[in-house]
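Below, in structure tokens: the form predicted alone, a single chain.
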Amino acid sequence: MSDFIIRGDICTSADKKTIQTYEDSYAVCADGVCKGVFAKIPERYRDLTVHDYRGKLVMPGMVDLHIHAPQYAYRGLGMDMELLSWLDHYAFPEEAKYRDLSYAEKAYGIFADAVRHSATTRMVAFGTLHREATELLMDKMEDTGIVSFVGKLNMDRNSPDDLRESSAEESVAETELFLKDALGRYRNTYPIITPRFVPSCTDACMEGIGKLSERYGVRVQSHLSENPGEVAWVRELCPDTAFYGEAYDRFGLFGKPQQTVMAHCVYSSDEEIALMKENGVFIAHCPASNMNVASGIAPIRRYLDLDLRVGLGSDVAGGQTESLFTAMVEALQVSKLYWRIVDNSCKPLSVDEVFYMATKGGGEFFGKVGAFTEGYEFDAIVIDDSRLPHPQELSTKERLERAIYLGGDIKALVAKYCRGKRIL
């Protein structure tokens, strides 16, 4: 059913600086689209079924702009190295296992079940370079009811023998087969071009997948300026580029012609930031992994003040959990450290801003998503914060803030809707 009304204490972003709350109000969904929030049910919607969540918090579903599905199997392990060593010792050996479809079936089944029971309703996910396993991941994501972009990785250099495509030609050909298999096959699941990062892709590979992105109209995801060692490596590999982002942009993989999301952007230069803004590149802020693999703190205050497009990513398994509530808290915390230790002109983020990033900010990658605004696709989660008992009188916004900090998505999630369909 895609025509109904949700009753509850409704929270949504009016803009990036303001959470709007509506106590005991009604959010109307018709044909999977939000028709607005009302203090009383309008006469024209009187015949719709009301899902009654009085006393509970109702908010847009969470949007995860960056997660590695094959790494979910070892989340919470191996956080004792910096990025490049961590990839060699943990990420690459795990991802090589997905050439075995029986392993992929088991591991992706666990991943899909976990995200189905999370607060996430939209996701941009990395698979591995294995086409068949990535198509299996897409099948499982479709079954969750979550809307997702899923990518088959491109890796034709600087990778282990058992996790490297034999040539740029093979990498591009397998990607095209992946696109042909996936496009139009699902209702909620879409392919996305996914060069792992510049060090793992030759120029010939990047040129080929850039042409595929344009030919098939497929979006792009990758990593950008995450770690000092990585940035220096890209400078060595691409001496004819002025900055990391240019190594994507010259092949049409940086926001034009197709929408692009880049994870991290911890060390982006002024020139790189200017090009991200010009091209409308989305930034996936991943505070947990930036801490866990000792990359640094991204200057998110600066990006927001410059009106760049910013959302949140869990970045499992660099991040230890798929919880976007946890990511919101970590974004708040690292912004305070950035202000105190790095640049005291960059004031810390607010709850309003990280909530925006987790919903409407990241949701823009999917279109009109992430808010209870008329015309937006209807994604919602319901939190029963009575499961987080307290003695004081709190406003709806205070209850929301408290639920975010206390893990309400884990302890108190009672319902989840995506595109007007209840999926949990």
Given for the second form:
There are 2 protein chains.
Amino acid sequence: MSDFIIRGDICTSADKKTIQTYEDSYAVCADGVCKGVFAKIPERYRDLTVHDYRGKLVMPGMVDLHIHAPQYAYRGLGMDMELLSWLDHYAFPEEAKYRDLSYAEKAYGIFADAVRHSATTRMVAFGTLHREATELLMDKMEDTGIVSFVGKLNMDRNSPDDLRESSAEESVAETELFLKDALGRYRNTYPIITPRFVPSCTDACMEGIGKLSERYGVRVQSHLSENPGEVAWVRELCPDTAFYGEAYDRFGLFGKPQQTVMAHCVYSSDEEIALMKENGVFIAHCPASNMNVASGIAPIRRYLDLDLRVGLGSDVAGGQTESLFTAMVEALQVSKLYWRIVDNSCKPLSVDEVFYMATKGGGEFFGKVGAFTEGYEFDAIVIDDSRLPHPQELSTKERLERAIYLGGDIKALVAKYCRGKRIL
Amino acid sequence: MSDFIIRGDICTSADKKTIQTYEDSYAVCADGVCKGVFAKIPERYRDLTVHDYRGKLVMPGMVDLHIHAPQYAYRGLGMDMELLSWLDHYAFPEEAKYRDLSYAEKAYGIFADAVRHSATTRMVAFGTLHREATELLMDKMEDTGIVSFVGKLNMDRNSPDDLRESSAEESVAETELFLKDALGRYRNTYPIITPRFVPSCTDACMEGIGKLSERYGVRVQSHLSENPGEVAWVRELCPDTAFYGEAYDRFGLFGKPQQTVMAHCVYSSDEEIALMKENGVFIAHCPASNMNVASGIAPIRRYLDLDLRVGLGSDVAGGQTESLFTAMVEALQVSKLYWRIVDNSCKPLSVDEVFYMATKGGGEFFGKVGAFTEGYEFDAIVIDDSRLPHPQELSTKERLERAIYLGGDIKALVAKYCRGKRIL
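Follow the form predicted alone with the form predicted in complex with another copy of the chain, if you could.
Then the entire complex follows, led off by the chain already shown.
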């Protein structure tokens, strides 16, 4: 790995509420780690190669805390229904196809190519319940250069016949095989324990994978309190739990012993929120999906005020696109509707806050990731915003804001670095 | 003008609730008018040139019922405030710059270039209060080949010193000059009477421009019931009116005698809705703007059920983009939140319905526009959706749905026709 310097108009979160910009400055990368941002190249780095992106926007790579790789094939399709019907009509039939490895090869090839060309450098992804197809997905993710967690799903109840494991034992055994295959096999790709959601997993299954998580030291991802119908169903399925999150927590699948990311949290109760805080559970806020499948609006202002750990998720294919730029705009938009319609004590999010969530907020799931701060892993994207002409002068901060609102990643991504390596 | 045939996968609204698709078919254009869509070229048209877009999506051009041309310069900027503050801090200072024609030349050049490359073929646009700059805008719009209505604004109260006309007389006189200059001057560009909104116009001004509308037979556009603070302000300013719309109607600026389009209608009362129906007022639904400046969600399902005339508006720069594809997605998304959060008797909109609104719904403001129906003016766009790879078979309808959700106009617009002429 070679050390280098990026020159450009650099944007990074100073803190949760503040984007800091450095016009025509230098971000130094050594051993894959950021050494800081400088107005002039410090003497000790003067021999490093400079990658010159003058006049372009340089920012940390985007972090997608929640995406369903197999659903990418039908993104933007069949959105005219809400969550539980949508799962039955679209998600489950499509996911069942991944039993066929030749289909998985084709579909995951399309997925990997798309994320390679996206602004995303870190990703936490769902596969399907199929171990082999999920391993194939991991091979493809590794090739992108992106750092990712990828999960083989557990589903041993309330699922269609062709998308359900035959028993808790089988589900747990396949998961253990998956972990053994995947752990240590890749440089940038890690397995993650992935109960689809409480309705899909028996207690025996949850208990088994909870033990695997602890034994192998493997993290956890799932869905939480997304939709009123789903929340009511979980209450029925788990009469002995006080709230949805407890149905994970009682099996060690809720932030302890292993870090956990939960998608959505639209309808989390006070007790659930308190436990997420106590256990350091990450929340993947997925505004597009929450609109598209008519779930509602997550109270993100409240979570930020309580200092919970919040990042963004594209949630393809509940969300229509893998673009975290779109997710940032949607997070802003729904927070404004929440303020207006639901609770006017919840101030709308700011551009600075959604940028934080898309970079450092989600990045913390990966460690020191998501900012050009000394000691952080060096992930960067470079955006050429010159295709967005303007008659007036704009500051670097204004250019960043505009690039976010106009989906700056779509046509204008000119370079992408992950862990100090150029990957696009 | 030459007659021709377009070959491709053709999509058009059969009615408000139904998109009809014709795989690998032929749309015939003669004298600028659609002669129908055919599975095979009819004998009587066999000598016409065929423009071959096989495998591509062909649909009517998009109709933007509400956009602020001068605000394009700061689209995607300064969205962290709600309507009235946003007007004071961003919209008004920016619009004041258009007194300077060299600034207008530069900024409107950027605007016209953007809409030329967009999927839009019809547009109803606000200029500024400056007559000369607005005429310059009309020149540029004419060059795009798009059909548009363009308004010089009236603002003679409650506006900053550098963006306010000195008297009602001046405002009306300038408007009359504008109409005399513009009427009959262009092939595709028409003037439209444009009181900014009730708070900006004295009764004397409204009375004067109401008379101009009738005398010159010129249509009207404005804003209506966008934001609770604005609605309360109008109530205060017009104590003798029962509702906001009446403040236009009493001066003949509400659908009669001339067709009128009103943007937003988020907070319209039952009486206002009844009068819109009676007078055939068009509603420009602008979901992005209603989110971005925290206005709320317009009850579009209710308007459609009542058979009101509804189209879509980008409302740049309340909206961040001129893309009507984005507007369609946002219209779907907010309708789902409305159903979930505000009123679960209002069923979410369908893809078919938002497509109708973006084409024929808004197109009716222009006459027989917005569909490939015999006798309709021939506006068409061609989208190459091959950049959206998929592992499974998709129908033409599914490809259209996906193109909408993924902003198919952004990279993939390969041709655009307006009134039977290719303009891109």
